[in-house]
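Here's a solo chain for you in structure tokens, the form predicted on its own.
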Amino acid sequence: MARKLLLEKIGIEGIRYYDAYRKSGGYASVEKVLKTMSPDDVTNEVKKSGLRGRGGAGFPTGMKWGFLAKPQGVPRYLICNADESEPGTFKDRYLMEHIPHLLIEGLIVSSYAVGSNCTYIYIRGEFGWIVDILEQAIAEAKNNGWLGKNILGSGFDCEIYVHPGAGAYICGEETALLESLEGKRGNPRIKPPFPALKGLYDCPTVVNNVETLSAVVPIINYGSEEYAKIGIGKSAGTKLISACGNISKPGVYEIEMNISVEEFIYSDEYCGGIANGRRLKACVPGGSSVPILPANLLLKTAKGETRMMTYESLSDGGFITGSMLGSGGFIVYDEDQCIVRNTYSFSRFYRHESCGQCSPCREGTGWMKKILWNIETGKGKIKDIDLLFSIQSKIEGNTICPFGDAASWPVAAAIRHFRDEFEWHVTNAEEAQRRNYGLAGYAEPLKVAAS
């Protein structure tokens, strides 16, 4: 049985509320840091733990905190990125919905470490019911002395505010989030300067996601050395995985990063194998923005080594034969799934969510969606496959933020690994058209094809 650090209390009755959370040992880390540790001590503990950002990039959290500028007389801000909008990812939502005080506790400890007296939770606009849950948890924490002025007589002041977004995926990018939080249109900023120097209101700012900030609590409670023992190498600690698709047991799982991909998919402790006795075809291991991997490269690397559920192993081989752990959105496909249709679905999403600031992304995502729809419905040509690959290559690396990369990588990987399926849609046009009549979930397909 894998060790649980974030979900260990999830089954306790009433854990969503303060009394049950406090009775189970909640807020012990706040007491510890405010009474026995300096802000630098907390940052060093997080550094030694090996905790990496759980939002997708995997950058070392303690190092990120260490970059924060500390000019005299200038406020510093901690922002919790709760704008979880990546298709296939829902583990942050699960934490906030079921154990919100874990996040609040992590925010208080992290705010103390970085010197933030005013901390924001920027939450996805569609999570309206979770806004109410978080605000109730914040009120409970404040009523019991964990927020406000001079917390536990330490001299440290901290307030936490929830700020709902307007349902824009682009605001998951940290500088677009900051623009939105300031009341502006959510367009990514040109960097440098980076948020650690000039972030919210031009003040030094740290942005971390829900899982990352929640993980600070067990690091303080158990110690950085114990936390670092879990996992393998630079993939320390536990990781939440949002598992979905054609598996027997979809859900949120907390794994120690020392298990193989095969064990995660087929073990009864986790996904329980492919649903309905079908065979594994492919998987998107880190949310819709990372490259898809066919079964042979998902379970084994190109070198024949066992693929592990770690940052390093999943990226082994680069984007030619590897992918990314990313945000942990683990989408599994069985042998009956159409990769072309899946790729179109992702491209349709990215076309809709592009902020339009950069022309390669603004124009390229639209062309990719149109070409993919034509190929999927049997109206494409062989040369369209090469055109599609060329378009994605013109987007990747040519935009202000990583959104362009996120839109192009799924297309490149799908063509690289499943070109035969794209060609089948061209050479079997009548069959492709026939099976797409009445395609559920795709609004006005004929209008899309003609646009």
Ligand SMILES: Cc1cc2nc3c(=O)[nH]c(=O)nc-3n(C[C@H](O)[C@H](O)[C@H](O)COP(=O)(O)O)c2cc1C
The other form holds:
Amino acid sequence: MARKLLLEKIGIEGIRYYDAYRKSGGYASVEKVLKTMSPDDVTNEVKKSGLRGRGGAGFPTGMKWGFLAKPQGVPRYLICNADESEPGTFKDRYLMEHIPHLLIEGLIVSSYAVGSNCTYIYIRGEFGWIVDILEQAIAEAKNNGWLGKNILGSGFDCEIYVHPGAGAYICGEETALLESLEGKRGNPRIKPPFPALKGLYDCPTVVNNVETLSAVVPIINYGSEEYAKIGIGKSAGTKLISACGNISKPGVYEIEMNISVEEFIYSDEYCGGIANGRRLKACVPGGSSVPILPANLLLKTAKGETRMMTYESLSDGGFITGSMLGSGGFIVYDEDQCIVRNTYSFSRFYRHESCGQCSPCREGTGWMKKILWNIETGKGKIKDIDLLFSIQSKIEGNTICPFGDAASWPVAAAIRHFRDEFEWHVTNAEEAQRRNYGLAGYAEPLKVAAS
Amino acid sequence: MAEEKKLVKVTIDNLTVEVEPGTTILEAARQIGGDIVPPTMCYYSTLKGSGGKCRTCLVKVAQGSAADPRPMPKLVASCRTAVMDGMVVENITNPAVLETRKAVTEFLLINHPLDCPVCDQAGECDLQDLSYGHGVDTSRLEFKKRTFELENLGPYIQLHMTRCIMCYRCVYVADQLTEQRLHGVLDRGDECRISTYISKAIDNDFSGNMIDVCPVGALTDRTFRFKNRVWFTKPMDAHRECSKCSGNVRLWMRGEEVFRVTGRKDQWNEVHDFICNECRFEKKKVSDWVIEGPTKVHRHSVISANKYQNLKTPKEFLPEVMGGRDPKMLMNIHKVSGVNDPEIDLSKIPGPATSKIFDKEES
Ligand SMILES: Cc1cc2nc3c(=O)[nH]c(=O)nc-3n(C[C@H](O)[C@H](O)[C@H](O)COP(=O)(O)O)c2cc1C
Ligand code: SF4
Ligand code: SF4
Ligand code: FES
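With the form predicted on its own already on screen, would you show the form predicted together with the named molecule?
Okay, now the whole complex, with that chain kicking things off.
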């Protein structure tokens, strides 16, 4: 069995509540940092652990905290990004629902490190019941002296507030989140300035993902060295993966970042293989925004190496033959799935969620969705495929926030790897309404180019 | 003594200029002037926070600064990017920039109704200019365009949302010039629109300025609606004593009639002195104003057509280059066609003009 750090105590009866959590060693990290460590010590520990942001971009967390401006007399804020709305990603939800005190504990430690006396959890509006769970956990923590003024006599004050969003995926983008938290329309800000300098209410701010902040707890408890030993290279520690699609056992798994993609899909410890004895066709390994890969490129890189569940290995080959670990939303497609339909469905999502601020994303996402709908429903033309590719390439890189890229990459990758399926949809329009393209050659081993 | 600020040097399309620290690439380019100034659809120098949205002003930063010469990985919005000392910028000298501008123009046009023939903004529309400069003459869109219902924002302003390009300038006007926030943005993505929500009347002394800042014909002056084409009217700078604003305006006249009053736009189509609604909508008599004189209009502007200010007839050059011969290459159209007869004032003819009216003796 692989080592669990975040979900270690998940099986304990009543772990959702304070008593069970505390009895099993909860809040020890708060005691440790407030009694024996300075805020900079904590930041250094996190730096040494190699922890990288679990919200999608994988930016080193300790380094992010180090960038925070610290002008005298200006408050600093820590914000926990719990807006989790990316199709395929549902790991933060699981964590908050089942072991909310782990997040609260991580938040107190992290708030201490960055010097935030007022910390917010910005949570996806649709997670209404989790707001209650978190508020209950905060109340319990406060009643037991872990929040409030002068915590454990250390002189450190901290309050945590939960703020639900109003149903917009874009509010997960950190600057849109800040706007929304300030009570405005959730439009991403134009950067620079970055939140580390001017964030919430123009004060220095750190935004981190739920899983990132929870991982601080085991880092403090077990020490950064112990944490850094898990995983491969710069992919240190454990990662939550929310696996869904055509697998035998969908769910949230904590993996050590040293297993192969193949093991993750086929071993009984994790996904348990493709459901109903079907064959693997494709996979989106990191949430809807990352490039889709056909089976042959998923299990092995273009160089013929085994693909691992790490940041580096999943992105090996760049956008031409690789993908990304992203937020860990692992979506598996079997041979009965239609890539055109899947691409349409993602496009529909991005068209609906664009904030509409910048022209390429506002106009381009709607346009792509309409073309994909035509192809999907048998009204497409061959030249539409090139048009789609051209539109996505004009959005990518030319927008205010990374949403534009996130809307373009899935379309680009689908056309790049599954072009014959798109063409078949157009040339066999009628048949395509009755049956799917099937596995075709997408699982056949690729010839490795001699180096 | 104020400390002398050290100027920073920036090179845009091989032209170097020294500007104050904190200046944006766009403002630096405007100081140089000419073709190398990126087009802007959302930036407005007198509205705080504007810019960054339309992406027409994207440029390539080929060298970040003298200290850190690395290029910036993506194109940047010149209206929101500050210059650094030693920065090297490429605008019209970089094909990728022009290619992207073409794409942005296409995006701005795919849902635009292209109803210029019936739009009051035609002739002074930034989107028209952008399309002439960077658009292509065919459309790759094969879908119905997005449309909205016409909406009146109070007695003076009409919102034609279908034409809107979501530059947010009017939202900043509502935020910054008027006392209370009257109008904002609803919905998301390609469905987003500006609105006062349930057509709340805008009755604020400065609300009319959103007409001037609107780069397209989405917000138009109801008192001028369909009254005339801008190129038939003649702009005059004028002023009056006003207790609410500076009273410095531009009158758009035809003969002795004032058709429209607007703020004074500078060469970048930006108003610096915002005017009040009384001056704009209620003072439509020449006697209300002290007229300063005709506005200088750039000679390439359609508005300058038919304005015979400082007109210079080019020198006859044919006899010179053709060794004294003087062939008639241009003929006087009035001599061969009766239809364009300057003697006949079309507006005085009752009913439609027919060929009979133009019949005349062969001369
Ligand atoms: C469109 C968009 C949506 C995002 N949604 C989320 C989200 O739901 N949760 C999240 O943690 N990060 C999200 N991010 C990433 C955040 O902007 C930010 O990078 C992240 O919260 C940083 O935390 P980390 O360093 O711990 O990963 C999103 C980014 C974009 C561009
Ligand atoms: S890229 Fe899309 S979501 Fe991001 S700011 Fe632009 S329009 Fe909004
Ligand atoms: S109405 Fe005009 S000024 Fe307002 S956002 Fe639309 S285009 Fe811009
Ligand atoms: S003018 Fe710069 S982005 Fe619109």
